[in-house]
Every structure is written in structure tokens, then in C-alpha cells.
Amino acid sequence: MIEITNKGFLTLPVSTKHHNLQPLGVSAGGPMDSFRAVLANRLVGNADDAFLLEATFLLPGIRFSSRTAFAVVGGLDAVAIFHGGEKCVYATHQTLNAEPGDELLSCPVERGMRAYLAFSGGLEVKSLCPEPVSKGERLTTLSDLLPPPRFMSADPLPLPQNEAVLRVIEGTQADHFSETGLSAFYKGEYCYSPKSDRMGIRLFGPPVSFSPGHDGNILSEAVRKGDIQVPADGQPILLMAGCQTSGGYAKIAHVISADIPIAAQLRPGAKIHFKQVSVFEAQAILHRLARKMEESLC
């Protein structure tokens, strides 16, 4: 058992299981960066799907009840406990143990926006759609057996900074852009809106103009995590984990799946260009991060 004694920022139990109910209008949801997620889960044993907690900006405090190992995956080099009455701080990227009474301090994620924090067996969440944790809130772990220790030797896909190259494939209804449309999507420079959420990164940047014909509506179709929406003001949305599930706007592209985690990372106000690549390297790529993630843990 776990006990929510500072919320942090927004810490939401995630999972990267599929429950395969988006044709009934639910969300896929998930962590925005399935990539840390799952090394985070891989730090204490546990099955890649396993529920987390996803902390954006600040790590939350928590209170441990019974011993527990845990991980923090992200973009923070230390966390602090108290034990037995003292401050001990410990490198994060590895298998941590923590004892009855002991309790991380919540902290800000210094780089990127999320960190990912794993308990041994996973966390029990009966909700297809986890609402954020609050003060006081005690949550169950799965396990009270210690895992071997693991470590992280190297980050498989290093934090951006205040910009990223997003590569991405071409989008369903590229055609219903315009030549110029096209160019100013791939040649000119985005700006991460705040209004952005879970649902998407809203961006504002050189409008991309439609066809002869076209104007960004289509008839709803479906949409998944990665989409590149362009609605008629030519601002374009990158769809992320909380997207809808249908949507009607025309898509011009999609950001690759060795990519996404870079955008989850990325905070307002980041610089974003797009490149365009084939099916093929995009899969080569995800390959490539695949292979690193394995090589990273020891």
C-alpha cells in the first residue's frame, strides 16, 4: 500500500495494456511516453503493461506502508526519502527499496515534462479511465516481493530540449493539401501552444493551406495517437494518448512511434519541425529504440 501525501502537479495511473473498446467510444488513453513507462516497469520486474504512475512537472509524495521496490524513470537525476528519520537521496533509473514509514518527497522533473514512477507487481486500478490521484489517497500495490536490482546505463532516447525534429509519414488526407499547404507544413517552424493537454499538442505556426476544393473537414473517421489533424485555421494538432477517438479533421501526417515519446517530453512553448520519412525507416527506427531499450537496463 501507498499513500498520496502531495499530488505533485497531475499524477495519473496509467497502463500501456489495450482494452480494445475505442469502436464503443473510449478512449485508448495510456502514458504519453510508453517508451519510460515501460523501463520504468522493467526496473522492478514487472510486465510491461503494468499500472504506473504518470507525473507531469512534480513528482508527487508518497508514503510507503509496507516494503515496496519502486522506480522513477524521467528527467530528474535524484530523489530524496525519509527514513528512519533522515533525508537519503538515491539516483533514480534504477531498483529502489523502500521500507514501512519511508516517504518519497515530492520534487520537480527537471527536464522534459513526465516521469514515471513503477511499484513491484504494479499498481491495482479497477478504472478503465484512472482519474488523477489526490492528497490522502492510498493506493494498492501488487507485490511485496523485492525484484533484483536493475539499473539504467544510458538513456535509450535522450530528454529535447526546447525543440525537436518530429519525423513523421505521410497522413491519410495529404491530398487535401496544397503544394504551398505541404511546404509550409515541412519547411516552417511550430510553436507548442499552452492550451495543449493530454488530449493534444495544439501548434501555431505558418498556416497550411487546402486544395482547390478542400477545407480540413472530412466525414469523422478514426484516429489514433500521433495523427496530425489540421482544422480550417490551418494550425495544425498533434493528437496524443487522451485523443478521441474519431475525429473530423483532414490528418497530414503522423509522427512515428519512436518519436511520440519525444513529444510527450517536449514542454509549451518548444520549437517543433516535421520530416517526413517512409513506412520502412519508421519501422527500422522503432526497431533500433527497441534493441537500445534492452541494451540500456543491466
Second form
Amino acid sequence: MIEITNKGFLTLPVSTKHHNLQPLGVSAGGPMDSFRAVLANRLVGNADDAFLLEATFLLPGIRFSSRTAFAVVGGLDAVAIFHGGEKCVYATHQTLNAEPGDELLSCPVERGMRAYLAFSGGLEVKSLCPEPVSKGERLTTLSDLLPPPRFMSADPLPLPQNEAVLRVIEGTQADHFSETGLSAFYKGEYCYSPKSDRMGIRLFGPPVSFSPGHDGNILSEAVRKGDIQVPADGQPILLMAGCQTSGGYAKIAHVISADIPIAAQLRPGAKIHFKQVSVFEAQAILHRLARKMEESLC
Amino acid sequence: MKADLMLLPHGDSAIDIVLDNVISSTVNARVHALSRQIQHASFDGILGCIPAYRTLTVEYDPLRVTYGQLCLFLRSLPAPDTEAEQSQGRLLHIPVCYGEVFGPDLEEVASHAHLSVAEVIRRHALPDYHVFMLGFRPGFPYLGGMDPSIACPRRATPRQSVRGGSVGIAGEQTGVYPELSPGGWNIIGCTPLRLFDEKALSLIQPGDTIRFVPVDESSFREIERSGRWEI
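Hand over the structure of the form predicted together with its partner chain; the form predicted on its own is what we had up.
Then the entire complex follows, led off by the chain already shown.
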């Protein structure tokens, strides 16, 4: 069992499990940076899709009421734990063991935007659409067994600074955009708007124009994380993990799976460029990244 | 006969099967038939199918199956039996208490349509509505088949909160809000049935047909209390 002593800024229980209820209108949800979520779970011996916490900007404060292994993966090098009245500092990106009464102290995520906290056994979460945690809330960990310790020797996907080139596959409605519109999109620089959230990253930059006979509206169809849709004002929106299940705006491109974690770690104000690759290249890049993830864990 | 499908990569982890660009229950039945067929085939690496008006989005794990392999599989499928699919959907009777506190915009809709309130209710409850897809929010049905004579533009100012079960009209569309949410639709009535909860999931499924049945306030309260209703 763990207890939230400080909720941080926005701390959400998430899982990469595919619930497959989008046909009923339930958002796919899950972690924004699913790669770091998986790495955190592997450090504590969990299944890749066990529930864990996603901390945005600030790590939450957590008191442990039983022996628990946990791991922190994200843009911070160390965490502090109160242990028997003493403050101890430990490196992140490794298995850490907490004793009953220990408290992990809240602290800022220094680089990137989101860090992941996994607990041995995983968290028990029953809701389809979990709410952010609040102070005093208790969460059950599903195992008291401590896994063999592991650590990450290298970061398989370095955190972005305040700019990134996101690789994309041509959109399913690419033909709804004019030559000028497509060229604006691929040559222009877009800025990550502060009016963004887990549903989507709003971008502002060179407006994207439509081809004759198109205005950005389409018959509603499924939308997914990574889709870049363009409403009538021509300013693209990159859909992220919390996006709704259907949308009626034309999609100019889709960010490749390997680059979605980069988008998830950019902060408002970041500068973004887009570069087109083929679906075959995208899948080869993903395979290489999966192998690097395996190799980074010792 | 092969299905002869138009396939588009929807990013690197999904494929869109794209049918004719029209709102049609025949085209939509084909979408649902394909969805059933693909899920039934349980091809390794396919995670799920998301049906919409005229597209089916097939999600897959690119670490287990490649785009090329999946295209080959989808192209090998026999053409689905669309007629059988059209008879698959259920006919659901949804009780609705129209007007008063349940439908604060019913009079506005009536005056916009130059009809009496009773006539708006009659025209709304008359057709069978096809459920093309669910989306936007959990359990929210995209319905087709409303009589255009009762169409009414969205409210200029959306309400901050609309109670769950509210039945509304926006333009030529009608729909039901499954849960408390903000909304700009004209609310003409409310159903006591729960459209979505986390255990039973969605009462309405894609491909179903819906008929609205007018009930009075005491029946509404009784159904709300007992949960009993012959759907």
C-alpha cells in the first residue's frame, strides 16, 4: 500500500494495456510516454502493462506502508527518501527498495515533462478512466515480493531539449491539403502552445491551407494518438494519449510510434519541425528502439 | 469473391479500410461486417477494430506484425455478408420523457420548426434511427435518420452542464448524452436509462437501431427507480 502525501502537479495512474473499448467511445488513455512507462515497470519486475504513476512536472510525495520496490524513470537523476528520520538520496533509473514508513519526497522533473513511478506488483486500478491522484489517497500495490534489482545503463531515448524534429507518416487525408499547405507544414516551424493537455498538443505556426473542395471537415472517423489533425483555422493539433476516439478534422500526418515519447516530453514553448518517412522506415525505427530498450536494462 | 479493399496506413500501428464517402446504412453495415469478420479471424498482432461511418480502423502491434503482412491478410478476406450484418443489429426501445424540466429547449425547437410541441415529439419518436458508430464520449451514439423538418441549430451559448440521458438536437442530428457533460445541443427530453457505466459498458452498440418511446414523468421516475424497462 502507498499513500499520496503530495499530489505533485498532475499525477495520474496509467497503463499501456489496450482496453479495446474505443469502439464504445472510451478514450484509449494510457501513458503519454509509453516507453519510459514500460522501462519503469521492467525495473521492478512488472509486466509492461502494469498500472503505474505518470507525474507531470513534479514527482508526487509518497509514503510506503509496506516493503515495496519502486523505480523512477524520467528527467531527474536523483530522488530523496525520508528513512527513519533521515533524508537519503538515491539515483533514479534503478530498482529502489522502500521500507514501511519511508517517504519519497516530491521534487521537480528537471528535464522533459513527465516521469514514471512503477511499484513492484503494479497498482490496483479498477476504473477505465482513472482520475489524477489526490493528497491522502491510498493505492494498493499488487505484490509484496521484491524483484531482483536492475538498473538502466543508458537512456535508449534521450530527452528532448526545447526543440525536436518529429518524424511522421503521410496523413490519411493528405490529399485534402494544397501543395502550399503541405509545404508550409513540412518546412515550417511550429510552437507548442500552452493550451495543450493529455488530449492533444496544439501547435501554432504557418497556417496549413486546404486543396480546392476541402475545408478540413470530414465524416467522423477513428482518431488515435500521433494523429495530426488540421481544423479550419489551419493550425495543427497533435493528438496524444487522452484523445477522444473519433474526430471530424482532416489528418495531415501521423507521428511515428518511436517519436511519440519525444512529443510527450516536450514542454510548452518548444519548437517543432516535421519530417516525412515511410511506414516501412517507421516500423524499422521502432524495432531498433525496442532492441535498444532491451539492451539498456542490466 | 475477395473484398477488394482500399487500405491506407493510419500511422505505423493502424490501417484504415476506407469505403465510399457517404453516410449510408448499407456502407456502414459493411464496415461493421468487416469489423466482425476481422475480429473473428483473430490474426496475431491485431489489437482491435474501430468502426466509423465509412471507415474501419484496424489497430495492430507493429512489433508483432508489419504493415505489409497485415495488408496481405486483409486483402485475403472474402467479401463480408453485408445483408446478414444488417440483420445483426438489435432494435432498442429507448423511453424518453419529452419537454418540461427534461427538455428545456423543446419549445424553442418547436417554434423554430413552426410546429406544435406535440408534433415535434411525434416526428422525433417516429423514425428508426441507425447507430452508425459510437464516439466522442463513452457510449455516445452517432445516429442517422432524423426528420429534417425538426432540425435546429446548436444553442448560441452551450450549457455548462447537461444531465446524463438528455436527448438533444443539433442541426440535422439527434443524440443522447450518456453522462453529465457540458453541451450545446437543444435538449428536448431525457431517458431514465443509463447509457454507459464501467461494468455493463455501453447499452447501445454500433450497428443497432434505436426507437424513442415517449413516456410521462411518472413512468420516467418509475423506470429510473426500478431500472425495469422492456428494451
